[in-house]
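As a starting point, one isolated chain is supplied in structure tokens, in the form predicted alone.
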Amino acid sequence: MSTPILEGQGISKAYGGVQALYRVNIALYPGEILGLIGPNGSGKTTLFNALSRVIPVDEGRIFFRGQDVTDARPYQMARMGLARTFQVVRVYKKMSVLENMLISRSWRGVRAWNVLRPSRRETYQRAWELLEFFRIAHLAHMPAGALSGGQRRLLELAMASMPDPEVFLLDEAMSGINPALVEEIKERIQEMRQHQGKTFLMVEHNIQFISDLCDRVVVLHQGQVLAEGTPQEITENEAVIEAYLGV
């Protein structure tokens, strides 16, 4: 395989007496969709927070496009081309969908008060193109707080796309979404990978979604990597079945 675009080597993180991660190795390759699964409390979100530099690590190193970014800040990771979503959708509820898109452009170094000026045609054009791509352009002038859970997820993905990142870290992006919108999001992710060369690492509890979409899957259990392989290999792995699938 090629050189990883995002890599964690020997990542450890403890909170008081609780060892959330212990010497975790993970590698994400360009153009890949990698799934990260595991029981509740297995360390998935902690690993996401470490890789996106939201939290410091106790041990280990993190690399992005071959550069050591262990000491980087989240805004620096965003400017380098990494986008991150969270378990709880983060949108500006009182602002319109379009305004949410425009303010997201500031994640890559454009001042917020500048992106809202009508004279910034390029920013407006990109916002509208992305709203159309994610099929929510008809909601552009609605308050983001009035959207359904699935529509907010689509908006969050569109917002994350505004700075044109190379890598997306999606934390339980399918949580609480009706099946029709799950399929919509799946199609958008597949298209972004296939036609735009985007790379994805995603935490997800929907095993069918992971099986349909991911090239590889990493399983965390009690803060360590339990297994790694194709979706089929993972669903047939007895240790994974016992620890995660519960059957």
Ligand SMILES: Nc1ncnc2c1ncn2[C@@H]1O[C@H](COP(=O)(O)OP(=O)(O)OP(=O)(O)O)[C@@H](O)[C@H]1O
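Numbering follows the first chain given and starts at 1. This is a predicted model, so every value here is computed, not measured. Whichever C-alpha set is largest while still superposing within 1.5 Å between the two forms counts as the rigid core. First, how it differs from the form predicted together with the ligand.
- Comparing the rigid parts between the two forms, the hinge point among Q151, P39, F86, G31 is F86; every other option is more than 12 positions away from any hinge.
- Domain rotation between the two forms, with the chain taken as two rigid parts and C-alpha atoms superposed, amounts to 15 degrees for the smaller part.
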Contents of the next structure:
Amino acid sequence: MSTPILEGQGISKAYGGVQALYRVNIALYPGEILGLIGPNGSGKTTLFNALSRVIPVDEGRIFFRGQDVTDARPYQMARMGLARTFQVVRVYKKMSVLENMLISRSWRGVRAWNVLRPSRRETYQRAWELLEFFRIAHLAHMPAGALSGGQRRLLELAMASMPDPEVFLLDEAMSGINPALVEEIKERIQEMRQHQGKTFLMVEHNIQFISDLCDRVVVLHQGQVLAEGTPQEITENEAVIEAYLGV
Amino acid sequence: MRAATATSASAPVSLFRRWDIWAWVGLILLAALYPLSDPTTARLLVATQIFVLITLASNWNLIGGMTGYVDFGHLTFFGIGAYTVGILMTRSKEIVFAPQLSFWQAWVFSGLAAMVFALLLGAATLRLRGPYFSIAMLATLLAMREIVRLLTPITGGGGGLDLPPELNRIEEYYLSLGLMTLSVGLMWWIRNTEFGLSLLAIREDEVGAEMRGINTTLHKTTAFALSAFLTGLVGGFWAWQNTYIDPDVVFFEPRNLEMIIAVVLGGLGTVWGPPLGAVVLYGLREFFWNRFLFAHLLGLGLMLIFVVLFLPGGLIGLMQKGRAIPLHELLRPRPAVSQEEEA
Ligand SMILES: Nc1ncnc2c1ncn2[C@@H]1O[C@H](COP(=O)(O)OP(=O)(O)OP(=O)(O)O)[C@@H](O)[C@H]1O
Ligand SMILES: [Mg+2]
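Write the structure block of the form predicted together with the ligand for the protein whose form predicted alone appears above.
Zooming out: every chain and molecule, the one shown earlier first.
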């Protein structure tokens, strides 16, 4: 296989006495859709936080597009082409849906003085396109705080798509979204991977969704990688079944 | 709601097609013509004081309202500006071995000195959030006043500094008008740019802002430094027109409170709230508190409590609901990322 686009090597992270991650290795290859599953509290979100540089790690290194980004800041990751959503949705509740989109614009080629002007026409255009796709264009002028839980998830997905990133980290992004739309998003993800070579790492509790979409799955259990393989291998793996049943 | 919000428009609108800025330009032109009506010097002085309060409020709003870093000690920068002008105009021979500077020369340094101090201070305090930042800034203000009081050889200590006499009220009027026009105009511009949007994003959710590519440190430091620069200029101007400074008149608590209250009263985080709030506050002060001078601070305190409790969106909030952000929302402690993540 080619070299990973995003890679975590031996990542450990403890919260007080809780070892949230212990020497986790994870590699995400360009153009793949990788699923990350595991019981509640197994460290999935913590791993996302580490990879996106939202939290410092105790141990290990992180590489993104061939660079060591262990000490990078989240905004640098974003500008290098990484976008993520949060398990607890982070939209700007006080601002309109459209403003949320404008804020999440691309920073590609932006020089310091460029920010001293209003949002550009292209930014508005892209914002509207994405709002249409995610079926929330009619809410564009509502404060994001007035949206329902599912609508907020859609908005956050749309915001993540705004800068046209290379890699998406989606933390339970489909929960609360109506099944018909989930199907569409699924198709869209496949399309983006096929035609644009985008890469996805996604946490979902819905095994069906993961099996349909992912090329590979990594299973976390108590902060460690328990298994790794194709969806089929994973669903047949004894250890995984045990971990999920809590035996 | 849409038309007035720059960024709520469905499509980019040329900045010069917005009515609010033209209304502002109109007001400024009227103000510029006012001295032609041959007003008394007392009236010119009142107008100058109003312009100064508007400028202070507007500057404070950049860091306190738009960026969400509620600065309880912003008068520090006013003081630095005032003392920079005072020292450079009267003591530069003894202290920096430079020739005595004119007001105009010294004035440039007042803004710069405040800005440099803000950059140094901000590197530490801007890491704090919510009430912790506010308290650190208040402590800075109190410390600064004592430092100025103690550094007698440089600052004149409690005895103060006498600046060259200056009694040209017309000149003062136009200078303060110009400063106000610049400050408020800048806020309007910033609010309509991507930079301003980023500041609002930082105010609401710093982690989210970072994750969407905003260099939060750079943004908030820039806002803080710019705000301090402009406030330093006001301080420098004030020292010059007052012709006398000492720690008590410069670091005058009611002034520190007034710039905050003007913003909260007008509408925190909005462009036109601070000017509106400053005018109303000045009016209230003249017609009411001047009769009870001893209760000035008490009056201001009660006023702040009243606004926070009953008018959280300020006067702008009365006209456009949800436009201004309530003060208490900025003062709540914001949890660190990971804790919030792990809801
Ligand atoms: N900020 C924090 N402070 C203390 N402990 C934390 C913090 N964040 C995570 N943890 C702990 O780390 C462990 C892993 O949490 P994490 O959120 O990564 O799990 P998860 O796999 O995302 O779970 P879920 O499926 O419920 O989202 C848990 O035991 C959790 O209690
Ligand atoms: Mg999680």
